[in-house]
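Encoded as C-alpha cells, the following chain is the form predicted alone, with no partner shown.
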Amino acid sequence: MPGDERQQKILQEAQEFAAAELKPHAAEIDRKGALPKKLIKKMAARKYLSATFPNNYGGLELDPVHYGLFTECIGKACGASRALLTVQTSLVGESILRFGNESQKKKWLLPLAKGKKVGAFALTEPTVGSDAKNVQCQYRKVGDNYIINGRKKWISFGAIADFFVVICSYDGTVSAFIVERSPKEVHTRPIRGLLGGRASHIAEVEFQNAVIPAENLLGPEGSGFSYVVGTALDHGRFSIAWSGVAIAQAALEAMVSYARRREQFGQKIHKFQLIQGILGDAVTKTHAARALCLKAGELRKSQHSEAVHETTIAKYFTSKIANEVASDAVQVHGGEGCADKYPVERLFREAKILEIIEGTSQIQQLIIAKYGLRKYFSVKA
C-alpha cells in the first residue's frame, strides 16, 4: 500500500477509535484525574504511543504531517490521551530515537511502544522553568556509575512512569540520563488541584542518590541541553501546536452545535449577528491555526532549515487561538458553558495550559522576534 494511502487509513482508524473509546469517556477521565491503564494498553496495541517510530521499534512510521493530523484527532476527543502521545512519542521517544544507541533503543523503545512501560521527560524543576539550561538537579560520576540528586516538578506522567529521561548538571555541564523508577532512590508525589492536565498524572519527582549505570547516559556527556532538550522541545512544540488546533476545532464544533439548538427570543441563537460574528472568527482562527501546523509539518517532512522556526510560530499561534476559541465557546454557551455538563468548560481549562507548556508564549515571542530580526533585516529599508 502506498505511503500516503497507508497513513490515511491509520488516520481513519484513529478517528473511529477516538469516537468510540476516547470522546465518550473524556469528561469522566478528567473528573477522576487519571488515564485508565486499560486505555493506555488499547492505544499501545494500535501502536499509537509509537506513531512516528520506525517499524522495527514498534512504530507506525507516520510522517510529520500525518502525525500532526493524528495528534489533532486524538486531542479533539480527549486531552489526556493526547498528552500521553506528546510525552511518550514526541518527548521521550524521539529523544531516545535521536540520541540513544542501539542497545538503549531496543531496551526502552520497544516496551514503550507496547505499553509495557511508561516514560516521562524530567526537565522542569521547582525553581527552574523557562531557564532550563540552569537546572539544579545534580549528577556526579562514581566509578562506573553516575549518582543523581535533585527534584523535578510538573512532570507529565511522572506519577506512573516506569522510567524518566532526566536532565541534570555537573559543574555547569548538562547531560541526559535514562533513570528507572526505584522505590528507594526515585520518589514521586502526584500534584492535585490543577487547572488543566488533571488526568496527565503530573508529579513532583525527587532523586535521592539514584545510582545510574554509565550505559544509561543518553547521548554524549554535556549534550543534555543543546541537543537532547533542544530536540525534545522542538518535537514537543510540534505536538502542542496541533493540540491547539484540536482544542480550537472541538470548541468550534461544540459552539456551532449549541448555537443551532439553543433558542432565545423565539429563535435559534445562531441567527443573531453577534453570535455569527463569534462563529465566523472561530472558523477563521481555527483554519489559520491548522494551516500554520500543516506548513510546519511539510517543512519537517522535507527536513527544511526553517522547520524549527515554523514549528515555534505554529505553537505560539495555535495556543493563543485555542484560548480565544475556547473562551468564545464558553460565551456562546452562556451559563451552561460554566458547568461540566458541556465539554467547553474542560476545553477552556485545557487551552490555557498550552500557553505554558513546552515554552511559555512569552518565550516563543522572544524566539520568534530574534528569528524575525535576522530574517527580515534589509540594509535598504
Ligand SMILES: Cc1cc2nc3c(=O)[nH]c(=O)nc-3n(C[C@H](O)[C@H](O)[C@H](O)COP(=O)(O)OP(=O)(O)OC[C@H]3O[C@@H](n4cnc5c(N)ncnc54)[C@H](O)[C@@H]3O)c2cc1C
Given for the second form:
Amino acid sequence: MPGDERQQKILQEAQEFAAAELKPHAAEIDRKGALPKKLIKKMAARKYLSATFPNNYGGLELDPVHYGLFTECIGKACGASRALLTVQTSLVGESILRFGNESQKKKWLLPLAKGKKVGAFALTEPTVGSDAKNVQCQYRKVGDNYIINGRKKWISFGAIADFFVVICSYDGTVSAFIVERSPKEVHTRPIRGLLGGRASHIAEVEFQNAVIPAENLLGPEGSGFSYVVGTALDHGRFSIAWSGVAIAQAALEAMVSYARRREQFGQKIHKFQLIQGILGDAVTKTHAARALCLKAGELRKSQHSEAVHETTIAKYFTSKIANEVASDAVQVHGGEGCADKYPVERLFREAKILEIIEGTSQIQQLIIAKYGLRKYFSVKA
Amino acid sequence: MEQNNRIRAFIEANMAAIDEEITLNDSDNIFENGFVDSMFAMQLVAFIENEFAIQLSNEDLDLRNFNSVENVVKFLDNKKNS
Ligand SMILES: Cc1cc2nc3c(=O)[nH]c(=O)nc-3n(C[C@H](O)[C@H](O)[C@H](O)COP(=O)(O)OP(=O)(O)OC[C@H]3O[C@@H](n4cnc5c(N)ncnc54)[C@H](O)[C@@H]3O)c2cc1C
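Let's compare: the form predicted alone is above, so bring in the form predicted together with the ligand.
Everything in the complex follows now, all chains and molecules, and the chain you saw is the first one.
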C-alpha cells in the first residue's frame, strides 16, 4: 500500500478507536484521576504509543503530518490519552530514538512500544522550570556507575513509570540518563488537586543515591541539555501544538451543537449575532491553528531548517487559541458550561496546561521574537 | 569555501544576538559568545545532516565540533576523509 494511503488508513482506524474506546470514557477517566493501565495496553497493542517509530522498534512510521493529525484525533477524544502519546512517543521515544545506541533502543523502546513499560521524561524540578539548563539534580561517576541525587516535579506519568529519562548535572555539565524505577532509590509521590492533566499520573520524583549503570547514559556526557532536551522539547512542542488544535476543535464542535439546540427568548441561541460572532471567531482560529500545525508538519517532514521555528510558533499560537475557544465554548454553554455534564468544562481546564508545558507561552514569545528580529530586519529600511 | 559559506549563512540566520556591531569570525565560539542559544546545537546538527547528506553518530556530537564556523568545516572535512 502506498505510504499516504497506509497512513490514512491508520488515521481512519484511530478515529474509530477514539470514538469507541476513548471519548465515552474521557470524563470518567478525568474524574477518577487515572488513565487505566488496561487502556494504555490497548493503545500499545495498536502501536499508538510508538506511532512515529520505525517498524523495527514496533512503530507505525507515521510521518510528522500524519502524526499530527493522529494526535489531534486522540486529543479531541481524551486529553489524558493524548498526554500519554506526547510523553511516550514525542518526549521519551524520540529522545531514545535519536540518542540511544542500538542496545538502549532495543532495551527501552521495544517494551515501551508494546506497553510493557511506561516511560517518563524528568526535566522540571521544584526550583527549576523555564531555566531548564540550571537543573539541580546531581550525578557523579563512581567506578562503573553513576549516582543520581535530587528531585523532579510535575512529571507526567511519573507515578506509574517503569523508567525515566532524567536530566541532571555534574558541576554544570548536563547529561541525560535512563533510570529504572527501584523501590529503594526512586520514590514517586502523585500530585493531586490539579487544574488539568488530572489523569496523567503526574508525580514528584526523588532520586536517593540512585545507582545507574554507565550504559544508561543517554547520548554523550554533556549532551543532556543541548541535544536531548532540545530534541525532546522540539518534538514535545509539535505534539502540544496539535493538542491545542484538538482542544479547539472539540470545543468548537461542542459549542456548535449546544448553540443549535439551546433556546432563549423563543429562539435557538445560534440566531443571536453575538453568538454568531463567537462561532465565527472559533472557526477561524481553529482553522488558522491547524494550518500552522500542518505547515510545521510539512517542514518537519522535509527536515527543513525552519521547522523548529514553525513548530514553536504553532505551539505558542494553538495553545493560546485553545484557551480562547474553550473559554468561549464555556460561555456559549452558560451555566451548563461550568459543570462536568458537558465536555467544555474539562477542555477549558486542559487548555490552560498547554500554555505551560514544553516551555511556557512567555518562553515561546522570547524565542519567536528573537527569530523575528533577525529574519525581518532589513538593512535598507 | 563554499562549505564555509553555507555554514556561516545558517549560523547567521539563526543568531540570537542581533546587535548590528557583531560580526561573526570563523574562529568565534558561537556558544560561549552568546551568538546562538544552547538549543541551537540541535538545529545545527539537523542542518548539517540534511545539507551535507550525512548521518552523525553520538560520538560526533561533541559540542567542540560545532562551536565555530571553522570547527564545523574541520569536522566535515574529517568526516569526509574518514
Ligand atoms: C500538567 C503538567 C504536566 C507536566 N509534565 C512535565 C513532564 O512530564 N516532565 C517535566 O520535566 N516537566 C513537566 N511539567 C513542568 C512544566 O514543563 C513546567 O511547569 C514549565 O516548564 C514551567 O516551569 P515552572 O512551572 O517552574 O514555571 P517558572 O519557570 O517558574 O515560570 C513562572 C512564570 O514566569 C515566567 N517566566 C519564566 N522565565 C521567564 C523569562 N525569562 N521571561 C519571561 N517570563 C518568564 C513563565 O512564563 C511563567 O509565567 C508539567 C507541568 C504541568 C503543569
